[in-house]
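Below you'll find only one chain, the form predicted alone, shown as structure tokens.
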Amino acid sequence: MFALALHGGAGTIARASLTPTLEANYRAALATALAAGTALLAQGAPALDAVEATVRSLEDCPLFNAGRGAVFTHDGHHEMDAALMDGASRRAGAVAGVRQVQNPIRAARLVMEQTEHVLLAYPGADELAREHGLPLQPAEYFFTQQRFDQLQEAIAAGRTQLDHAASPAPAADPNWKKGTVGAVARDVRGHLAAATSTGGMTNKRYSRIGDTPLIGAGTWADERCAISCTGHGEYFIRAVVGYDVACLMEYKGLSLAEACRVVVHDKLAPVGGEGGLIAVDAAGNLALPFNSEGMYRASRNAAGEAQIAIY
């Protein structure tokens, strides 16, 4: 028995802003990522391998704000964050602000397995990836016209823009709303893992870092649950969202679904923390709550039932 869930960002996702073709492209990308993870789990691979493979698939797709589709900073480059955590051992690795690594989630795993640290930032994280032979890419690899147009609009408006927040002209720019990607899994041995990756915020300055690479905030896994978050990172950091879900289960005895509901709807929503999360527990139960208009998501539960959804 195994289970897997993934997300491609949450936010204001209006049906009118997605053409049938574009929606089909997103669903196909989510299905491809789901297949990558479930294929490994079906072969008996560890949950950590499955979440890494799932996130790598999403990082390679320019539709999502991670890896190849990462948004631009104010200075016109890319600063990408990623983290993953193994629930059985509670080992974790993360990178922040990497600029050249094709798959930041792979660099995060390098930190976990090849160093004594948990979180490395640019330029050291890029240097580690280079030393271990991870694929690096020039700036052109990460360029997409939609992301560049977002940057110009954000600069003109003088704002830092959450990629998954509402666009000033959503119908004209449906690509505005894609955000952080992530995956959680339970493998056939009952072990859990979580992985998250993001390009951050359009027009961000001063090396801003969100919740994604912060263990306990945007990414968490233990023997009880695995969590990957997407949303307004500053709120998720303050609420220590991933760890809070785990604590509600451990100390209050809440189910996975109830703990996730309390955090996403009762704690985050009232203070303006828009977004959502995906979660799995040791029994293979899944939860994919969000308090925004939509969340790109896909899952395969312990019974073998698959789902792909946006709204």
Ligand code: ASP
Given for the second form:
Amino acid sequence: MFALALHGGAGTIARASLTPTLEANYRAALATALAAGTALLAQGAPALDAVEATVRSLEDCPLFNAGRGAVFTHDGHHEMDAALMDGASRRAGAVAGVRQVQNPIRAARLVMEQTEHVLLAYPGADELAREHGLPLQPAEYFFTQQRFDQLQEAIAAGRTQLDHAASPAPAADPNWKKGTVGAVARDVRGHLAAATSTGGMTNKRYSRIGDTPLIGAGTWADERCAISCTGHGEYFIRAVVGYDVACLMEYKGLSLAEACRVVVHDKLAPVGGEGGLIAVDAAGNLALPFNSEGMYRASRNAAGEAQIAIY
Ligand code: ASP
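For comparison with the form predicted alone, produce the structure of the form predicted in complex with aspartic acid (ASP).
So here's everything in the complex, that chain up top.
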């Protein structure tokens, strides 16, 4: 028995802007990523391999804000964050602010397996990827016209990441997209893993790091649960979202679904922490809660039932 869930970001997904063709493209990309992870889990592969493969598939798709298609910083660059964690061993690896590595999630795994560290940032992280032969790409590879247009709109409106929380409220702003990607899995041995990858937030100040690569905030896995988050990173960092779900299960005895509900709806939502998460527990139960208008997501539960949804 195994289970897998993935997300392609939560946020204000304006129904009017999602044409039937675009929606079909999103659903196809989510299905492809789900198939990539499921195929590995079905062969008995470790959860860590499955979440990495799932996230790589989403990083390679320009529809999502990770890898190819990552959003722009205020100064017109891409700075990508990624992390993964293996629940059984509690080993973790992460990169922040990488600009060249084609698949940041692979660089995160290198940090975990090839260094004594957990988090590497900026040129040193790209350098590690280069040293180990991971494909690097020029800035044009990560460029998408849509993300560039979003940046121009955000600059024209004078919005930077720091004043999103003020006015206008992110929920009212259709351009404030959060298309981070992530995956969580429970493998046939009962081991759990989580992986998350993002370009961050449009028009973010350069060198800004979000919740994604921070172990315990945007990404977490232990023997009890695996969590991957998407949403307004500053809120997720301060709420230590991934670890809080694990703690509610451990200290309060809450079920996975209840712990996720408390964090996403009772804790994040009231303070404006827009977003959601995907989670799996050791029994293979899945939870995919969000407090935003939508969250691109797909899952395959322990009974083998697949689901793809946006709203
Ligand atoms: N959480 C990400 C960040 O703040 C953004 C996202 O989820 O889209 O960097």
